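What follows is a single chain, given as C-alpha cells, in the form predicted alone.
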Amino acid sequence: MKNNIIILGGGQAGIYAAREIRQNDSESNIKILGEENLLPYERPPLSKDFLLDKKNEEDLYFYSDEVLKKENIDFEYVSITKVDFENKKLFTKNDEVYFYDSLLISTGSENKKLSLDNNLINDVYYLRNLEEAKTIKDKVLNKNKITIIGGGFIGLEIASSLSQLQKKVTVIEIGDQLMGRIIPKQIADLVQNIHLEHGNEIILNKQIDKIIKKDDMYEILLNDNSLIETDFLIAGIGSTPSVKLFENTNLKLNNGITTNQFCETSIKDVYAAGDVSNFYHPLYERNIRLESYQHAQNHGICAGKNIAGVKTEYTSIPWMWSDQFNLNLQLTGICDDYDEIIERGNDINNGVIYFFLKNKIIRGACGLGIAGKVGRDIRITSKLTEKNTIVDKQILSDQNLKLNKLIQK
C-alpha cells in the first residue's frame, strides 16, 4: 500500500519537505494543505523589495503548478479545524476528512496583535503575508506620516522601505534598544543611527497609553505624556507559533511544537518543521524556536528526509539576515550564551562583526555592513561554530587577517 503523507501548512518548510520526500520516495501520496489561496512563496521580500516595487508577485513563488504536478505533489487550499491524532484524521469545518499515515505540521507563526479599542481594530495594519503586503503597499501611497509600533526586524525593514518612498516614519519601541530579542546592543545602536541619518524618528523605552482617531489622523499618547500625530499605523510586535489547532490534544507544546533533532513530535508519525517547531539542537544542547528563511528551508528538508525514512539529525547553525537601506545585517548561531565578546572592525562601510565566545569557541556572531561586506565572514563563522573550533582571538579581531585561516589551522 502507498503511504499517505500530509503536510499541514503551505509555506516554505512545507514545500521543501514535500520535494525532499519525493526525491527519496517515488511512491507515496504527498498532499500539501495550505490555507492561503496561493502556492508557497517567499516572505522576506514582502517588507523590502515588494514594497519598493523591485519585485512583483510572480517573482515570489518558489515553484510553479507545473513543477508540483511533474513531481506528483498535490496542493489543496483548505482550512483544517480539527485533528484526531489517534485515528490519523484531519477534519475541515464541513466535516471533510483527510487520512494520513505520516503528518508534517508546518503551520508557521502568526502576528501578535495590539490590544485596541474595538473602533480601532481595523485601523492598524500588520505584515505577515502577501495580501497584507499588498494592502499596505496600496494604502501608503497617499499617506505621509507613518508610525510603526515595534522596533524588530519587520518594523525596521518596513521603516526603511517607506523612508525610501519619501514617507515620514516614526518607530516606537517599548524596549531600550532596537531588535532587542536577538540582536546585540552594539549592532542595534549602529542600525538606529542609520535610520536617524535617513530621517526616521526612533522612540525607545516608551509605551502607548492611548490611540485617538481624529478624522483621517491619529493621535498616539505615550506614557511620558508626549503626543505623536500620524495618518497610518503599522504594528510589528512579534509573533507566536500557530498551534491553536493542537491546544486540546496530546501533542506536546512549549513555545511551539516540541520536536527532537529528527523533527519528530511527541506523537508517532507526526513531525513538525519551520517556525512552529521548538526543536532540539544537538550542538547547543537545548530547544530553540527560529523564524528565518534558511531555517524554514533546511528544517523542511530535514523533516522530509526523516518522513521518507532517511534518518537525519538537524544540526544546521541558525542564520538570519535583514536588509535595511543599503545595509545588510547577518546573525549566525546564538548570541546569548558567552563569556567573551570580540569585535572585528569599527566602520560599517567595511563591516563590523561581534563574535560571542564561550571557552574560546564561537557560539554566535552578528555583523553589519554595506551589502556584501560581512556575508563571507559570517559564513566562515558558521562553519567554525559547527566544528566547535577553538579560535585565535587575534585573527578574529584583526580585519586584515582572513578568517579562513582559522579553518585551515
Second form
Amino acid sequence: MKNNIIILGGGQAGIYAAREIRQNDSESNIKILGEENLLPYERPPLSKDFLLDKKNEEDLYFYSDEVLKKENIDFEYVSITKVDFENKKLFTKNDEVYFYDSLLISTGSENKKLSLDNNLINDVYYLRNLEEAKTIKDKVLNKNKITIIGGGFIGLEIASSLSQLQKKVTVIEIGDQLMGRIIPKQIADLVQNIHLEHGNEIILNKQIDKIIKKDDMYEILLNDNSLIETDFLIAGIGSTPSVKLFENTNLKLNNGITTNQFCETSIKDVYAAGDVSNFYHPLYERNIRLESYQHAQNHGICAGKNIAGVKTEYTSIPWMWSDQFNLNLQLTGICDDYDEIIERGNDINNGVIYFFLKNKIIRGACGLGIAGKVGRDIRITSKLTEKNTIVDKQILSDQNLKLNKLIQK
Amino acid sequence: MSEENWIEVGSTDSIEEEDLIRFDHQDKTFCVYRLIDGFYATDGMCTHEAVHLEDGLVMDDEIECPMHQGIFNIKSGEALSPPACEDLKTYPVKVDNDKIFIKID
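Here we have the form predicted alone; I need the corresponding form predicted together with its partner chain.
Below is the entire complex, every chain and molecule, led by the chain shown above.
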C-alpha cells in the first residue's frame, strides 16, 4: 500500500530511517523535513577535524542529492510549528499543511544554554551544527586565550582541537571530574592528564559567579573568588531533547519522547528515533535516552524497519566514542551500575580498559588508548553484555590474553 | 604476471583463525587475515580515518575498524557500514609450503 511517510528532522536518524524504509517499501512517498538548509551530515568531525581544517563541509554529508533522488526520498527545508496528531497533519508557520500516514520524529536534541545577562548572550558560543562550527572556527583565528565552560565530550574535544591550533585553553567544569555524566572517573582522570600535558588548564569543582565584559576580553569570576581572563567563550553544558513542538499535545514525553522497543510512541503511527527518543531497552529493562552517532544510525534504521512493517526490536548495546588529541576513548554498555571493576592494561599506548561487572556479569566497559588500541576489546565487550556472559576475570585483566576467544562459538 | 610481486608475509601458523596480523612492506602497510576458508589481504589503514585495522575485530568475513566501527568485507573490500563509505583495497594471497604470500601491485 502506498503511504505518505514523513520524517520530521533531517539528521542522522532521519536519513538512515528514510533509506531503510525505501529498502523495504518501494512504493510509499518518503519525505524528510529538515530545519537546517543542508542535507544530513556527520556531526562528530565538527569539533575535531573540521576545526582543524582536516575535513571540509563536503566531507561531512552522509549521502549526496543524487542518492536521495535515486531512492526517491524527498528532502525539504522547512520549519514545522504545529502538529495535529489526531488528523495526522503538520503545519508550517504560514499554515502550509503536510499530511502523513506514518510519522517519524527525529528532531534530535539542542544545547542547554547558560543563563547570562542580556549583554553577554551573543558572546558565548555553542557547537552543535555546521553553522556554529564555522562561526567558532572563524572567530578563534585571531584569539589566543579561550575558555570552555563544561568539561564534557564536546568541550574537551574543542579544547583538544584548539590546543592543537596553539590556543591557550582553559576548561571550567562544575563537577568533580571530567565527563562525569557517563565516563568513569578512572578514565576521566587519564584524559585530564593528557589535556594538562598539552598545556590546557582544567578547573574542576568551580562555578562561574559572574562574567564581566571588558573591551575585547572577558573576566570570569569563579565561586572561590579566582579570576580568569579570556578572549573567547565557548560553552558545552549538555543538551535537551527537542520536543517543544509536542509539549501541548497528547504525545507522551519524559526526558524526550517515550518510545517502546519498536520505536513506537504513545500515539498510533507516530514513531521516534535518535537523541529525541527515550526508548525502552529490553536488556536493561528500563527506558534510556542516548546521544551518540551509533545510536542515531541504528535507531533510525530500526524505526525505518518498523515503519515499513518489518517488526524489529531495538536491542543495540550503547556504544560511544570521543577523540581527543591522538587518543580514542570508547564506552559500551552501562558503566554506572556495578559491584566489581576489573582493569586491563595500565599504559594508554597499549590501551587501558575498565570492565564493570554486576553479579559476575559484564555490564559495560570504558577504555582509552592511542587511536584504535581499545576498540576491539570494547567491541567484544558489547557482544558479551548482549549475552549476559560470565567471563573468566583472569582473561579480562591480562592484556596478553586476547578476548576474541570469548565470543567465538 | 611477474613472480617477484609475491611478497612473503610469514608462516600460516602466525595467524590464528578468525584473526589478522599487520604486515609492513617498504612504505606500505597491510592486514593479512585468516578466515575459515583461507587467507586474505587488504590495505592496512581504514579508509575513514587514519587508523590501522590491525587492532580491529574480525567476525566471519568482516573486519570492523577499532576506532569508529566502520565495517568492511575482507574478501571484496566493500565498505559495509558507516562511517566507512570508501571501499578497502584487497590483494591476492597464496599459500605455498605453509608460507603466506601477498601480491602487491
